[in-house]
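The data below hold one chain only, encoded as C-alpha cells and taken in the form predicted alone.
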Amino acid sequence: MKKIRAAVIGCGNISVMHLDSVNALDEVRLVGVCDIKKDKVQAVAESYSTSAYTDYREMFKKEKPDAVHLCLPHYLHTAVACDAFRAGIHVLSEKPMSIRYDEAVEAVELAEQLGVLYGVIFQCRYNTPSMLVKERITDGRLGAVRCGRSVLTWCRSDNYYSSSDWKGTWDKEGGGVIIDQAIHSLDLANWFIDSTPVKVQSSLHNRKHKIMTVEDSAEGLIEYENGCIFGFYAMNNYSVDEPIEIRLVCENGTVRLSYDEAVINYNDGTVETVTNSPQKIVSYSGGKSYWGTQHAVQINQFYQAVAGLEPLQISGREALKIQKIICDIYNNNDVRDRYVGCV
C-alpha cells in the first residue's frame, strides 16, 4: 500500500509531537521538514533521516506531500495553509488556526472548496478525563451543562518571551494567556456545552510582564444560546504551572475535570471517576509535560482521515467555534484599542 507522504513546517518546540508521530505510523513516511533557519532545519532532517528546505514552496513542489504539519507562529498558519490547499495538499495546523477570525474563515471555505482537508490540533479532547465528560453528557447520564467555569495559574516569566521573537507580540502571537495558553480549557468547555455563543464578556490587562504588551491575565464571561453561562480566568504570573481545572453543573450531576483526571458526583449519589491513560503509539523524544500525550492520538486520526477510512474529527469548520470565542474575548476588552489583529 502507497505510503501517504507528509512534510513539517516550522522547526520549533513544538514540532517534536508532529515529527515523532508521523514516524510512528507505518501508513506514513515522513519526505521533507522546513524552516527558516537553515542550521536548525537541518539538524532536525538529519536526526530524522529526511530532506531540508528552507521555502515550504520549493518543498512543495520537489516532494509533492499529500498532506502538511504546520508548527509556525500563529500569524502565519491560514496564509500557509491557505498555499497548501492550492497546491492540493491537506493540513493539519497547530492551535491556534488564526489570529483573525476572518481570515480563519476564509481558510476554512478554500479547503472546503477545492476538496482538501483542514485539522487542527487540540489534543486535550482526546485525553481519557475530556472523553468520559463528553461521553457522559452526550450519552444523557450528565444531561446538558447548565454552568461551569475553568482557572488556569501558570507561569510564564519574562524570559519566556524573550527567548523567542514572536511570542508575546500582538501581530504574530495574536495575544497572550488566552489564545496561548487557556485555548485548550476554553475549547473543552466549550465542546461540552455545545451550544452557540451570544454573548462574550471579557476584561484584559498586562498585570506584571515588562517586555512584552499582550495580556497575562483574563477574566471573563461567556452566555450560551441554550442559557448555559461559563466564566473563565486565566494568568500565567503564577510561580509554577498548577494543573488547570474545569467545573461543570449539568442537569444530573456536577463534574471536576483536569487535564489528568475526571471526578463526576451524580445526582443519584453515585460518582464516577478517570485518570488519564497516556497513549501508546509514540514516545517523544521531547517535548513539555503540559503539552500531554494525546497528540499522537488526533494526528493518527487525521491520517486515517486523509486515507479515507474515517470522518476528520477536528476540522478547521470545527475549531472555527473556538476562533470566534477567542476573537470575540479579544474584542470585547479594555485593550480592543491596542489590537487589530483578531476581528
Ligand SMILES: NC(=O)c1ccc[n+]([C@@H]2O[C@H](COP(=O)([O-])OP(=O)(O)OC[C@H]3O[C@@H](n4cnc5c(N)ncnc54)[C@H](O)[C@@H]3O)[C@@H](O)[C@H]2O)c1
Given for the second form:
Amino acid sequence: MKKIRAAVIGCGNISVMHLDSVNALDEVRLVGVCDIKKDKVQAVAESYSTSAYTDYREMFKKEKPDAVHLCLPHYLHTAVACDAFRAGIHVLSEKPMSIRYDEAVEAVELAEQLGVLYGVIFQCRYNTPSMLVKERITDGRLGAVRCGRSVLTWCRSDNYYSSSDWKGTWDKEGGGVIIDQAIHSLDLANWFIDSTPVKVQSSLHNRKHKIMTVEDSAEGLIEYENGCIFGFYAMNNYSVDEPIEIRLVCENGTVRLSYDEAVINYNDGTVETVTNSPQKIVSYSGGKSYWGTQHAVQINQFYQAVAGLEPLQISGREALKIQKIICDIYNNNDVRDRYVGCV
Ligand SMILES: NC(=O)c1ccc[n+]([C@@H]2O[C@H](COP(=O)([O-])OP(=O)(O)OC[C@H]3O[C@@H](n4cnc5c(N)ncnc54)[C@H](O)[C@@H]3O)[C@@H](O)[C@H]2O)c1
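Form predicted in complex with this ligand structure, per the form predicted alone context:
Next comes the full complex, and the chain you just saw is listed first.
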C-alpha cells in the first residue's frame, strides 16, 4: 500500500513528539522536516533519515507531502496552515491554532472549502482519566456538569522565556499562562461541559516575570448557555509543576481530575477511580513529562482520518471552541490597558 507522505515544520522542543509518533506508524513516511534554523533542521533530518528544508514552500513543491505537522511559534500557525491547505495538504497543528480568533475561523473555513483535514493537538483529551469522565458525562451516569473549577500552578522560569525568541511576547505567543499552559485544562473543562459560553470574565496579571510583559497569573469565570459556571485559576510563577486539578459538580456526582487520576463520587455513594494508563504506541526519544504521552494517540487518529478510515476527532472547527474562550479571556480582562492578547 502507498504510504502517506508526512512532513514536520518547526524542529523545536515539541517536534520530537510528532517525529517519533510519525516514525512509529507503518502507513506513514516522514518525507521532510523544515526549520528556519539550518543547523537544527539538518541535525533533525539526519537523526530521522529524512530531507532538510529551511523554506516550507520549497518542501511542499519538492516532497509533495500529503500532511504536515505545525510545531511553530503561535503567531505562524494559521498562515502556514493556510499555505498548506492551498497546496492541497492536510494539517495537524500544535495548540493553539492561532493567536487571533478571526484568523482561526478563516483557516477553518478555508480547509473546509478546499476539502482538506485540519486537526489541532489537544493530547490531554486522550488521557485515560479524561476519557472516562467524558464517557460518564455522556452516558448519563454522571450527567451534565452544573459547575466546576480548575487550578494550574506551574513553573515557567525567567530562563524558559529568555531562551526563546517568541515566548513571553504578545505579538508572537499571544499571551502567557492562559494561551500556552492553561489552554489544556480549559479545553478539557469546555469539552466536558459541552455547552456554549455566554459570558467570559477574567483578571490577568504579571506578578513575578520581569523578563516579559504577558500574564503569568490569571483567574476568571466562564458562564454557559445551559447555566453551568466554571471558575479558573492559573499561574506559571510557582516553584514546581503541580498536577492540574479540575473539579466538576455534575447532576449525579462529583469529579476530581488530574492528568494522572480521576475520582468520581456518585450521589448514590459509589466511587469510581481510574489512573492514567497511557497507550504506549511509541517510546519518545525526548520531551517533557508534563506533555504527557498521548501525542502518539492523537497523531495516529489523525492519520486514520487522512486514510479515510475514521472521522477526524479534534478538528479545527472543534478547536475553535477553546480558541474563542482563550481570546475572550484576553479581551474581557479587567486590566485591559496592559493585557490585550489575542482578538
Ligand atoms: N501540546 C503540548 O503539550 C505542547 C507542549 C509544548 C509546546 N507545544 C506547542 O508547540 C509549538 C512549538 O513550541 P516549541 O516549544 O516547540 O517552540 P520552539 O521555539 O522550541 O520551536 C519552534 C521552532 O519553529 C521554528 N520556526 C520559526 N519560524 C519558522 C518558519 N517560518 N519555518 C520553519 N520553522 C520555523 C523555530 O526556529 C523553532 O525551531 C507551540 O505552539 C507550543 O505551544 C505544545
